[in-house]
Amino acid sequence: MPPRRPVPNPGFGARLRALMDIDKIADALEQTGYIVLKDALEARLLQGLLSRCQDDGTGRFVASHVGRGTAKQKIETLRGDVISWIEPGDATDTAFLDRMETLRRELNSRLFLGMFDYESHYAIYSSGFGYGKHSDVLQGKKNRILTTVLYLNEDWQPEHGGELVVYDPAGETEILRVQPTFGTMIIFLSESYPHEVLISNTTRRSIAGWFRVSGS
């Protein structure tokens, strides 16, 4: 489990601010559960930020797993991606959770959402695999408040497939599709809506992360 989040540089609050409308986050949050943003961090830290996200084969990065605890399994079927979780002790890791940070205290302050920390990793699905449909909330517990998901693939295009297929709460109807371009952000209520990673046809890179609620 990665760790908890140490206090941020409070000066990357007003770049966040400055870059996001957390205003428009919160309506539309508040409104449909659910919005899309271009650009969404400066492009300094989005180019760390992809060298970060590149397996060099030192054991960084390793298969992920479906579930948790004695639960926890791989099933490449349902789940292809290899992943590292992101950790302060990294300038650019810790340049990106400061500014998830002040997005929960935002946030918090805006919607009484009750998140409490967040945690994230870097996600790379090579060609040929995706994510079937699934739920971020755990079985059981209402742990997740808010998903979020980092797209870090230049150059992407439609034929490379990888959109992130979004259903409304019953599962059934999709109600939006995202291509994974580089600097486009996705954030949503983890209780509300399941979500698929379609199959990819090239290497395909993303950080997720979930704020989370205290206590789990």
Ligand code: OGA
The other form holds:
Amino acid sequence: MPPRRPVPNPGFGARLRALMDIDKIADALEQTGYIVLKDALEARLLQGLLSRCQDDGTGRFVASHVGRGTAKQKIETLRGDVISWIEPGDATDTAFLDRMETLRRELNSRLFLGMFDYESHYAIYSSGFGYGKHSDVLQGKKNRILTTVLYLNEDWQPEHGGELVVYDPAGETEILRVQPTFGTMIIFLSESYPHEVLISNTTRRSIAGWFRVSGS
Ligand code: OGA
Ligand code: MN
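Show the other one: the form predicted together with the named molecule, since we just had the form predicted on its own.
In what comes next, the whole complex appears, and the chain from above leads the way.
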């Protein structure tokens, strides 16, 4: 047997590449425009993200709004989560953003998507809430290229509902249903896939994010 070589301590990029098969992700995005990953990040980081995705009543989480700007409006039947935007600062949040930054760079170099940055937020849906069918590309703002949703629900059961349903670009035919189980991540082309969150019968936690191009 050849002697084992010592493995150098890998940086973020190397660790992400070890965990996420970026070639596979790039191939899927090119061929179908979406991919569902299990165990998308290492367990320790997932646990950290789960502990950050708790509404401790300090005002970190705010009611979500459909759309932004002057038309801001809370329509609970349409969207019933509370959210907390992720900014660098907290070590766990920064670790997550570092992983997504590596993914951005690696995907850009393979697919020439020109993705410029990444915005993301924690989301908590209370029991009885979902998010009606919608597109992530905001009216008049076509800068979202790629959507990611990472799920943080341990012991999720099918009877909890809360699945993500992804439709074909016409918004008519269901093409995919995703259980929001701990460590699952879906990545899809924002403009191509309308989707909805079915009503959840228990608290449902996730991180939604968008890689964007610059400008409007
Ligand atoms: C969103 C969204 C999907 C999910 O936040 O825009 O569609 O499964 N989330 O949480
Ligand atoms: Mn969405």
